[in-house]
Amino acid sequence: MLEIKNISKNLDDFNIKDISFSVNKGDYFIILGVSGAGKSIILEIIAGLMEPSSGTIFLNNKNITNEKIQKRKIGLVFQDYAVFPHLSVKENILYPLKKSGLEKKEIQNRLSQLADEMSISHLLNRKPDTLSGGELQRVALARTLALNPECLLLDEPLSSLDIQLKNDLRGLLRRINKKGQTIIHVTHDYEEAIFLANKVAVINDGKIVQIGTPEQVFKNPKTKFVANFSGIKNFFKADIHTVENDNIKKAVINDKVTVNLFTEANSGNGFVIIKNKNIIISNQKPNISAMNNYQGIIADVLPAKFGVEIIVDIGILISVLISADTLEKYNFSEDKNVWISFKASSVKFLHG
């Protein structure tokens, strides 16, 4: 339905750089990267409002990079909502509408349609000014689906929310999407990618690294630039030789500490993954089948979204996920001699 290709974009201090996917009718594809990556450059050039400096974009297979922007069928909310404050909130959803060429009672149908699913019905004769964030979020993609755009861009769309806001609007885009409504969302939460997307593209630095599904960028990242973003900390370098058993090899990080896995390769370089909740941590060397196990010192101890994170050095710097339970019933704290072990099946090995 949609086609970017070989996009690129030189401005003065900052270039996106030969961007290419595609995105099928009713697909939910975000584009994942940290402030600063590009991804509302590569909205803005969708949308029309910046030419692409080469490259071409497909809509139903029509050339419509230089199409103007009211003829493309290309519907984009911004990150600020960009909602008229002058106009009330049935005024904002008519505004795009009164020049449809559509009967009033189409447009009046139109208005209630969308009033309903937005559940802002309530909300038709207020300011902009008296609206939380959520609202004048709901809003303005009222707004912006008025005319039934083909593709839907969201520019960070629940970054100002608070915890329960994001979860009724997340819940709202994916009725949205499932009506079969296409969407291109950018954003820098991972979690959001997770929630809703079924494609995903990982961009960094104006260039796109990674594309697939979900599971395959987040259980499979290509860089540890991915793996990183993706919270996934433990990532290394490595290279695989193979032992007497060919069910058990050894990977070698860093020419520094040997880690025994399970992987069909037989040799070569690559890198490891080990997802710090998978790791135990304890005073003593534990009396568990675990087939790694190193002792180390505690770097440091960090706050984590979920729990508490310790970083060991066991030649290597090492991330564990522990609960502040296990922290305090443990006493765990910087400079501490400690275990650290985990199961060969808990090592992912990725080709290099």
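In this text, the rigid core denotes the largest set of C-alpha atoms whose superposition between the two forms falls within 1.5 Å. Numbering follows the first chain given and starts at 1. Everything numeric here is computed off the predicted structure, so don't read it as measured data. What changes on going to the form predicted in complex with its partner chain:
With the core held fixed, the Cα of K277 is displaced between these two forms by 2 Å or more.
Relative to the superposed core, P85 undergoes a C-alpha shift smaller than 2 Å between these two forms. The Cα shift for S323 between these two forms, taken after rigid core superposition, is 2 angstroms or larger.
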Second form
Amino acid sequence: MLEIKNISKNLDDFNIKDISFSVNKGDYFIILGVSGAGKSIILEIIAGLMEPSSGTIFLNNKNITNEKIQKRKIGLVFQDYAVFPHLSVKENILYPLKKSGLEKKEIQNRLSQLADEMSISHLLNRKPDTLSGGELQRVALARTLALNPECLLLDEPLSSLDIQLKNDLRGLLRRINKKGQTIIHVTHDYEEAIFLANKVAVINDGKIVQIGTPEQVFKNPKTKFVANFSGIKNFFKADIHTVENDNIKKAVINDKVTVNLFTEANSGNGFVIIKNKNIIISNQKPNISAMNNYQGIIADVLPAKFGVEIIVDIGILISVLISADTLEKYNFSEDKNVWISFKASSVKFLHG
Amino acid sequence: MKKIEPVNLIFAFLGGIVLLFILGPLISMFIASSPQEILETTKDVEVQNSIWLTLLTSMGATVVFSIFAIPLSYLLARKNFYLKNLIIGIIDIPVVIPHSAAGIAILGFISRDTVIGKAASCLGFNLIGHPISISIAMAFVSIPFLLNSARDGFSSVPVRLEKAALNLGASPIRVFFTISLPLAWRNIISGLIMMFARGMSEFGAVIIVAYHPMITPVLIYERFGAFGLKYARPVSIVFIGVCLIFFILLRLLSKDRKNA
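Counterpart to the form predicted alone, namely the form predicted in complex with its partner chain:
Expanding to the full complex; the earlier chain stays at the top.
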């Protein structure tokens, strides 16, 4: 559907180099990278706000590289929302609809539908300077979605929101995507990639260094940069179960492994994340207070930037990070039976 | 009691002298004229006509030239082009040249033997001594105020908002009228008021292109020359009063439009 081919952009102090990727209809494509990696420039080039120095962009097989911004059918939500300060929320949402050729009644229907979807019906007559960051974000989304863009571009949409708002908006973005909206979202937060994306591109210094599903990218990082940047390999889809009279919840991964954790969620599915530096590995069952203890077999031993990474098969593959000294001292090697342990508090759950 | 910094005291004293310098002559002028004299002057038809003429010619100059000045301000604020800095310099020329010289330049531009003068003759009137030439002289010396203020206004509108509007499918002209212009409106209004006020108070350039019909600054000069200070003072007071009323009214109006 959207195909970016060999896009480069030479700026005074920064270059985007030979960016290529394709996004299919309905994809949630996340471009992940640190600040200054060139993520926003890619979005601006796709939206037509910036011209590429070379390369082409195809949307539904049509070359749109030199197409006017207003004709591209690509909606961009800016990082700071860019809600028009002199117009009310309603006027902001109506802005793209006014000259759309739709009839008045259709425009009104679209307005109420969008306001309902974004839960901003009660804000329609308010001016932007009276709204919170989360509300502004929803207004910007409603306004951009008003024209049914072929592709929705989101520039760090969750970066300036607090945790509760982040969770709400993450859910909203997911719902929008599930309705069939193609989304390209840039972020520096790997959790957003794990939670939302079906495809991830990691960008570093103006270059894409890896593209794939979140599993491919995080579990098999092709470069050290990707490995170090995310630092996260133990993430799994899981179902949450509540045990009566217990504030510790249980997450079941692949119907095979049950993990104890603290979360406010009582049920439903989501993702479990366990940082590999928080896992202890030992030859015998440890006598410690950690609530999660599993016996498994070492599947692999790999060198890492800091120390050694051990992959332990406990029904699922778990990555553990230890020092080279520890490896030598305890003689961990492939096919060896070991125990791994981690605290319930070191398990993070992202609700689905 | 909160201690006052000596430096602030010195600055306040120096600033006070500036305020006194502005207000002193004006206040002494008001004190020197009796209310009866001022009342008589307001009834003087010649004074009334000259005030109306001054207001209308300055307003006409402001409205007509804003149609050309506002788009130029937008271009200067938003686009980079060859000789842009030269154009910015040209805009400020009327501020730095003597206004009598500006009047001479305009006179040469609109006199009967020029293209513009001949065109006016064909239409049956002579630009010299015509209210249009008064407006042209007023606009010449006052247009930098509008151009610079509007340029500042457009520069202060975040480019991002214009890009967002384009991204929402708006044409560049719609973006200009619905985003850039309303958001720069306060500066533009302020520039229009300054241009109008500056035009009203112009003397040097106007007297060269049109002694008659008389705008109020010329009338004040004429009364001073013919009858002396005593007769020029009440006209000055009435005209200053009118200027202040307009200035205050327009400022209040622009405040109401701050969210426009």
